[in-house]
Amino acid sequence: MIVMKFGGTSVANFEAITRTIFIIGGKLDQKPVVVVSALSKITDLLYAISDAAAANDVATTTDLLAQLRKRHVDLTEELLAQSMLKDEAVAKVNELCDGLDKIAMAVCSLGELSDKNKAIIISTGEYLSSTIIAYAMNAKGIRTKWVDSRTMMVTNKSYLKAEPNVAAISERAPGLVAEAYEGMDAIIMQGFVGVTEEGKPTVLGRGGSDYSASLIGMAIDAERIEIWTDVDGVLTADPRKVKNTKYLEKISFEEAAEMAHFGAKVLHPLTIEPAVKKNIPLYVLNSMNPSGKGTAILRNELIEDGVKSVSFKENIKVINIFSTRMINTSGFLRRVFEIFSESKVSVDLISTSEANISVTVDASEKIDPVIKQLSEFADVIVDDDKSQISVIGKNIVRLNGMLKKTFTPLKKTNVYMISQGASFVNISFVVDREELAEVVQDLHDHLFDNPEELETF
């Protein structure tokens, strides 16, 4: 078996679900589990009608429920205007907006919204389109059985924000996967969602698709797990920033996992983890693009040395705690960071000396109880505006003349922070944000123009 996860750009409209199902065609000998996002931009519209429901703006949530359930029904017509299933798919997704209509206006009347409510309402985008897409794929020829995610994507309590059970993920999931595959030529899926042990729906946070599809793959040990979205590949840096960029063929686990986790935008920060664990590939495809190779991401052994992306997070903070008392003493970095955890705040770099630790965050988090808390026993500096900027590959620590070549192109930047990562993949450092699109294109050109210079040693 393979994983197809399909985002919101390949199942956009008409047209991108017509080349979906025939790339999903080409793959049948493969048997593939079909993962789906809801169309593009439909998310967007779902957390706005959350925000007008919760507002108690009955006015402007019928208008966008309106909106959502013309553009499905529409489509759904569009796709099965040859069918003798167009009825009855019709009568589905009406059914799907009726239930999202109930909800949402419920909402309205309360004018409040729990998160367990928000869940139910911002997930209804990844099964109208599943439901939409199996109904086409029927039509087209391939028996297609529509599969609930819920069953078997079993999460915490976190409603907006699910952490998987990997455990109960990997129990349930090839049992239930193999009885939907009989008599069957694909299954298809929703990606986002989850459910709780108690049965209570969830959802895995915004991007989570490319989660749930490589939490499947890992479950029932799929031979490989595809990505398709809207471009060919991994790059070399992000191209709404930098021009010139190059495709990546193909690139680590560690190397893609750094990517994500430091600001490249094709994968989500978790798909990897699950991937790992069996040690299955996973392809980053484009469903415009089909004949295209896109880029692989293997084993580590698979992989040559070198420098293979510039990412960075361009709005961040940098909290420096400066205090004596670190100086000889034992347990004063746990007390720091069990600050951080308790307060839920991701830290991505940290840099520290005798007296110091420098760590830095994302703009979005919520600071405030942690400074509170860490001026009880340091001073603390934070400091704005800034961006981080990572120079990611396999070994690059290792590379003859990797620090003087980073560096060079930031004679005239100011350089706030350096970190090293210990795995040798990363080196990252933090600038100005206003420096920021200057730096990384001059180091982009710097590193790619001549990588014959750097030499393992």
Ligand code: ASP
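Between two forms, the rigid core is defined as the largest C-alpha subset superposing within 1.5 Å. Numbering follows the first chain given and starts at 1. Values in this document were obtained by computation on a predicted structure and should not be read as measured data. Compared with the form predicted together with ligand ASP:
- Once the rigid core is used as the reference frame, the Cα position of V380 differs between the two forms by 2 Å or more.
- Core-superposed comparison between the two forms: the CA of E354 exceeds or equals a 2 Å shift.
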The other form holds:
Amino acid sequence: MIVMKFGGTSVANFEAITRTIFIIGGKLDQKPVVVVSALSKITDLLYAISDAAAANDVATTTDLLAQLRKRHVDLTEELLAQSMLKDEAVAKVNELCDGLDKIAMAVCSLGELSDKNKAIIISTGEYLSSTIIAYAMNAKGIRTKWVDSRTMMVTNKSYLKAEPNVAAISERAPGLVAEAYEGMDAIIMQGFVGVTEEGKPTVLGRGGSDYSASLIGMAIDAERIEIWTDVDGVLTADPRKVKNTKYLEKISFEEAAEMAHFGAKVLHPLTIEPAVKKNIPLYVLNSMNPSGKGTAILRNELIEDGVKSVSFKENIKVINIFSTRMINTSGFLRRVFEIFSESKVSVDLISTSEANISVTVDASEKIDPVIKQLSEFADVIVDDDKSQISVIGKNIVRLNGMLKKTFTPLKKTNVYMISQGASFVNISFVVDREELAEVVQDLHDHLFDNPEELETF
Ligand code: ADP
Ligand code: ASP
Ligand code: MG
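Cool, the form predicted alone is there; where's the form predicted together with ligand ASP?
The next block holds the full complex; its first chain is the one shown before.
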């Protein structure tokens, strides 16, 4: 079996879904378990519906709900125009939209939205897309079983950024997938969505469908996990922000994990972890160019040393913690990091001096409780006008001249908090946000357009 995950742009409209079904149709001999995201931009729309409903804004909520219904009903009619399944499919889509309308209007009248209800609202996108595509696949003669991911994707109770229960998923998925496959050519499931032990809906957080695909792949011992998206594979930098990016034929699990963790949005940061557990190769492929080879993400031993990527996080916060009491206080660091850990705020970079600790965190982290607690025993200043850049590649920290090569193009830039060596694959530093675009482009040009040899020492 293989897992094939299709992201929002791969299922955006009639043309994209037709291409996607053609790609799946070519792999039926490998028994695909298809995992789909919501149609492109639909999750954003569902967030907007949640916000409007929570703000008691009946007019906006109704308007957005109507837009959402129309896009899905029109698409279903277009995809199933020639099929006897059309009426049934449209009825099913309307039923899902009715359910959504009901919750959204209830939220509207309450003017209050719990995380539990928000998870139900924002997961509707994946239920709609998977339903429509399942009908369209069947209409094209691919016998496809629609499976509810919530029968197996068990998570904790963090409704909007749930953590999977790997043991429970591994226990449930193989049997359910095998059973669903009986008499079928393919099965289709929703990415992003999960369920608590008690059966309450959750979601894995933005971009979480990649993670769903890799969790399912791990649980069923898939031969490979394919992430189909809108670029030819993993590139040396985000092509939306950097010119002259280059395609990478293969990278290691570790390089991919670091790239994703340090800002490359092509993969959800946790996607690699389940694949590594079972050593399952991952491929990033382009659904708009299906004959391309894509990027293979493989075991470390199969990958050469050298720079692979310049990744960056545009929006980070630098938390500077000052305390004169830090000197000679052995428990200080422990206390500081306990606070981050208890609030589940994940720290990227750390630097310390005698009376100061600076850490960076992603701008999406909820740091207020951390700041409040730290302020009880230290002075805390938060900078939110900074960005973080990471140069990533296997063993780069051991390559002679790598630091010089990284920092040469940055001569006129203020560089804060340099970190290297925590892993051998990553050199990271912080710059002023207003300089980010230029620095990243210069650094990328310098690293990838002058491939002078670097020696391992
Ligand atoms: P999907 O909807 O298929 O999940 P995403 O938008 O989440 O797609 O991810 C694909 C996008 O990731 C690409 O269009 C590209 O702009 C962006 N991206 C960021 N960094 C990289 C990178 N290093 N390599 C390839 N794509 C990248
Ligand atoms: N639809 C979800 C999102 O937009 C999950 C995903 O696309 O991976 O975040
Ligand atoms: Mg994505």
